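The form predicted on its own is given below as one chain in structure tokens.
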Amino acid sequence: MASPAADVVVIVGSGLIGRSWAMLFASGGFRVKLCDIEQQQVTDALENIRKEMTFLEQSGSLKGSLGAQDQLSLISGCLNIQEAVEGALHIQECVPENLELKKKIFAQLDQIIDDQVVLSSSTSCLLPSQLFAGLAHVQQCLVAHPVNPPYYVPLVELVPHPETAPATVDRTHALMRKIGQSPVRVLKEMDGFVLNRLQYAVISEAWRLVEEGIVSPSDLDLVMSDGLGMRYAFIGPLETMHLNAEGMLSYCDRYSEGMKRVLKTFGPIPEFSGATVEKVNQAMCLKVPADPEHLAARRRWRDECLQRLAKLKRQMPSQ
């Protein structure tokens, strides 16, 4: 059954992230209007979504209580953004990661929306204070940063502008929960938000360990995939500390001196260039050649792994 007309979500931009958002909102029973500037882009996006949903249903991995056809019937394409936003409760911007382009889109939306709809950006690195500066509806604006690929990785970082109303964050948090995502509240904006700050810290030390000849690129990745990543798929670093001793206080009492000693040996920020990038690239290409066909096949394998892991996580009790 389709949702009432009032339950409309607008997706601006029909690329990979936009298509994923469209599928997620449709899985929650929302009517989705997928907007872009060219009809062919919209047509291609809708066909891609149809194929993806059909495959997900056949493999038993389709989200939501509706079948693929019912979900597909909730998604429509549009070119006229002014018509699309009428009656919408949420607008999710998914255009390319370009500050001026995004600001242009939000300035346009600011002129045509009412005082109820939430304006949300999918940006992975642009700060809300940059994106939403000067907008009349700034209290209704925030970043909702998904993790690629969003359909299989449920985390969404909610990052407010300094003037975002608390109710805007609350509404978006509830909406994300409703479509099966795992929203986290970033309490104030910071460059990189949370996920990328953690990711870049790991990448930086990984790069230094390879650069200094401590470990090979392939073994470095194995440390994460068959080591840290195994438990981080279910619990985070803070709970890991808590469980690896008799609670957090015990862990810090036992291990803080050792942690501080090791942390002091960390080197400067790598350049990510020169001989090391050649070395890492060679190792990666031995595993996955860097041509479109091999990369696409490996991404499909990754997504299938994530799909199966997501299924396992849903089956596991949360406590």
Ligand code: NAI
Contents of the next structure:
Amino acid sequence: MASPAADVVVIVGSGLIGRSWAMLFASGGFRVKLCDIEQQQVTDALENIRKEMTFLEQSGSLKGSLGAQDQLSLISGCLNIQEAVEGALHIQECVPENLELKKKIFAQLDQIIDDQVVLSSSTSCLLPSQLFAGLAHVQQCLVAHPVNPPYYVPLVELVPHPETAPATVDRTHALMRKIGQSPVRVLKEMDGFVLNRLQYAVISEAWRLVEEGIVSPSDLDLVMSDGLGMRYAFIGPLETMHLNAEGMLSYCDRYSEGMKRVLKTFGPIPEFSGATVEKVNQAMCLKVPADPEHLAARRRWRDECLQRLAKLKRQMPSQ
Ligand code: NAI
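With the form predicted on its own already on screen, would you show the form predicted in complex with this ligand?
Shown next: the complete complex, the earlier chain at its head.
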């Protein structure tokens, strides 16, 4: 049974990401207060979480050591943030990606929180220096950026404000590990953090290759899903270099000139418009028509693949 004295985590915003965080924290045995401004949103979120957890338990993919019923009993909905945050361990903000809205919420929270709680934002691309500027509790603030869908893709980027206390990052790192996520420390804030910078570099070159007629859109995607992506699910680009020669030094010795030669041929930032967007869109729609039903079905398939991959990664012996 879940302990009634479990630490409290408050989630502000019960949309797609807020629901996932709620499930993850409950899987770690935390009591979760899921807050929103709309009662209907909270009701829908709790119902959606109940269905998801029941499905995950039946398919053997529920995280944590508690059963679905115990995890569900740890999550409650709320509309009064002031009451919810009292004595909380951690607050995870998940409202829409709008700087003014987020700043307003952090300013409100700054007035009511104590000196112990960590105040964390799920923002995908707003910088901590914009979000937390001028807050009295800035030392307790950071960004903890998850990856969609967070239940199956465990990475969380921790990005501090220049004035965030190192203990805030350490505590959040430990908390993320405790709920089974895979936190990384972004040591200084940087537009796009790390994940999106890598992602945009890949998208950018993918776009140029299609634009220049080097490869078709569907073959381009295959290069990633049946090529690079196969090993990137287990080892990153730097370890790939290390293993693809007799160690990193040997790789740089052998391949640096070739890499630099190719890199010099990379073109400018694409416009992502015009004839190329039509060509790419046509190819994507041929594979997955862009109506809500087909997109939802393909997302369900993607999530099932990710769920099985996550299981495989857990089962693989670590070296
Ligand atoms: P969403 O639109 O699904 O959910 C936002 C929720 O916040 C809604 O339930 C809304 O009613 C609620 N809300 C609005 N104002 C509020 C307020 N003042 N107080 C409490 N609740 C309020 O948004 P989603 O997709 O969950 O995104 C949330 C955050 O997570 C954004 O910053 C987004 O950039 C970030 N994120 C999103 C990812 C994604 O793939 N959707 C991935 C990683 C991060």
